[in-house]
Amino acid sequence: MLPAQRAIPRIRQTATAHLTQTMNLLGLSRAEQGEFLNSVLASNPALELTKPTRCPTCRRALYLPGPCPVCHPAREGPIVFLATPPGRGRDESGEENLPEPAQPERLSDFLLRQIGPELSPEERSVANYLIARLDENGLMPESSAEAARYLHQPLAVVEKVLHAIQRCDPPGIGATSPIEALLIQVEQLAETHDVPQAVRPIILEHLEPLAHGEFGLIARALSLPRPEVEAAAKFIRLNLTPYPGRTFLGHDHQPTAPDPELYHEAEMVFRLAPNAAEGPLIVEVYAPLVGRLRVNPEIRTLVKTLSGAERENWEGKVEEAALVEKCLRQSQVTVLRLAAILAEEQRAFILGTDRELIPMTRARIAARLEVHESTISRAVSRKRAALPSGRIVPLSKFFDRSLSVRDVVRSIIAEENRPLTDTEVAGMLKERGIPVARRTVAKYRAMEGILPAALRRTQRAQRSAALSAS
């Protein structure tokens, strides 16, 4: 067999590994990419992380070869570049300053810091026990008597310490029930604010009707005008919480069911250039690590001096390092090109509302970038973008062809004088140049959480009856 023929399988194997690795990296979020790269850096000494070069003008870190995209934009249009991840500051020389992230203060420490100086050593031990017993909502699952029996302490001592905990911040912490937590908060607010008269009786007797918005029913039960009940309901909604533990941002408990539409981190940020409302969009795509990956040149040179199994082993490490570096660079270039297209075609949506979203498909973007549609799907998957308005949205939202139509459906129903049927809404959409079938309107309405016309009509009738009764 000729040497060239023996090389063919190895070339194909390398190409397949390159494609697979690139696709895998594309499908990961920035945090997941960072975890993967750190694991490779820890296991393969042939791969190293170096400080990125810097623009001599703005001192911006440059992760890819070429001039600074901000100081020397290659062409008109969006300015897109790899940027330092958020939370990574720079010192006076422009180098990244990477302090250890501050650990959030635990709720137990926060509470003890407030009441500790006022307690005796014996009372502090009681406080430690009671605070440790708080559930994730900040409520006390056992009575003072049960705690006193367990601690072999007088009931008066336990109740004194519990009372002190309940007057800590956040208000209502340590209450034995959601209703008690609300009443404690009302008591503390009454010291500095005017509390509506109906607040306490609503909390004690009418929380369920309050949750359903049945203000007329509550007004009749309390013999109060409906406006007073609505004012009390607004006060409760804006100032009180039945679960005070969830309001402490630094503690180590998280809500059991986080909102799937609420995001806290983004892989890219869209913003306008300062003092340039009509200028190009600037898009920062966050790199997974602060620094540039490369094959360690000393190890690459050292491999040439080795022989036998040792050389084969180190050649494999160098090859793996080169593959990871190349795949990361290619996946980053793909995301940068995608970000540039989004900034160019969806500028109105990025700066405006959902109604300005222009329908686009992954297939069309893939054809424009001359890649497979699955590549775009992976580039979009599990990634989020921060908009100038402060919203953080999944990248998949840019490809939601129903979003702008749903926004119009929502606005039509919000402005209706009488409940409109799905057929009537479809007709109004058609008049606006949006041909949509009735069943599609029904689907979009359901996605927006809007009731059918018949139920909206019933709901209005009930409200009118409640108003007439009050």
Second form
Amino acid sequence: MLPAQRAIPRIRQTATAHLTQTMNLLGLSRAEQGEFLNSVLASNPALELTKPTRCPTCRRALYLPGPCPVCHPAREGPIVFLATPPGRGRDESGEENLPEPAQPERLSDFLLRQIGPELSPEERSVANYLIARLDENGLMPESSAEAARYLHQPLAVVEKVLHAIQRCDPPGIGATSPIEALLIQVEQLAETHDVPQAVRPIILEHLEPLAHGEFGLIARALSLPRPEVEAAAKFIRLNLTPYPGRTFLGHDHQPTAPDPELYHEAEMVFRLAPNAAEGPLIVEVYAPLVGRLRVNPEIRTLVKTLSGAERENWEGKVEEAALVEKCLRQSQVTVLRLAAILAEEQRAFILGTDRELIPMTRARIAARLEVHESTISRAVSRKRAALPSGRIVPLSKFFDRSLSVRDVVRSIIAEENRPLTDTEVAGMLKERGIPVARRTVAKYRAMEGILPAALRRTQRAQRSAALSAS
DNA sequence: CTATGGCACGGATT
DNA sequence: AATCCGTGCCATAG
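Would you generate the structure of this protein in the form predicted together with the DNA, following the form predicted on its own above?
Then the entire complex follows, led off by the chain already shown.
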């Protein structure tokens, strides 16, 4: 099976070759857009950067024509406008270089800080890529070979960097499978602690029965006394996790005080005006260079004085530059309109919890904005939104049909007095006006990482045992 | 017999 | 056209 084609190689190509068709900027993340625009800017002298105008009252930088949307909110509804990301160094105009905000460290930065010093610049960019590919559990879903091919780097380099990542905290990060994550953790623990002998073979070969608590089965397979297996299981449960990424998120990604500058990584930031819980939502859409990249008018007039091959050459450049400018503006207008709709329709979800998400589809938004469905798909893909709670979520979360129901399932089980079976949960959902099949409840429960009722029983028993022991 | 997970189908969504 | 999602059916474990 071929891996899905990715955007960056395609972009490198178009940036250096002829830009004849409209470009797909919409489908790119903010970082990719920035990379692309910088390369176009460098390769086309007919393009120039201009400075944004400033709102006379609030001094905010304005990237689109018209009055300041914050000081002059046009009408009812959310306030949506373009802004440059508060990144460092990126802004060639020298404006808007905000100081590094104090913020809880993100996992990606935490990892880079650990391995950065021992890597060459080239390896560091490999590390950047690999870390960005880690899934929500901190595991690496992509093979080294795929990454190497994508990065155009030797396999050995990729593997070296990956191994460096795997030696980082939290232990097991960057492993390619839950099993590998567990093994890495065991090795690290073994340096300072005694590890029950049964632990390694259980991880390697009997993980499945372990999950079901089938200690007898394992004991027989390994020819070990059952208590030893149980001790090993307890060790695994207490000390190891197949999802190393979650341990970091656990203490770092908790809802934090909303810090307006926290949002390096999102392309859309939702917030409320201070002291205005009832006020309109304010949405900043981060867009590198937008509104400031334009065809240099001097070159435009200059071209008219040229002739022959030289003139043709420059006309081509100007045409290309105009196209870039147009595509860029077009894609940004679409994202802004999307942002406005999200803020309007999902206000409760943005300010509140998953449960308040209202089901919505890309197709419906497309109809409302009178654009093609694929346009909305691209506008949503590879982008993230920062919510006032401090959470950063992929935009696709806004279109998750089952999110709010899963949230209800979670709370039903959290508040249960005795372990409820899936059928019972399904019944309770029906009472609340959410008819879902029993099978579906099972899937939602699994998605939330909740064990089946029978196992929640033993989990309870173990928890209370541990509690009374301590 | 009950609870659950695997598989596969069909319709919706991208 | 490809993928995702909810669901029903069936096998299996307890």
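Numbering follows the first chain given and starts at 1. Everything numeric in this text was worked out from a predicted model, so none of it was measured. Heads up, when I say rigid core I mean the largest set of C-alphas that superpose within 1.5 Å between the two forms.
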- Query: For Ser223, is the CA shift between these two forms at least 2 Å following rigid-core superposition?
  - Reply: yes
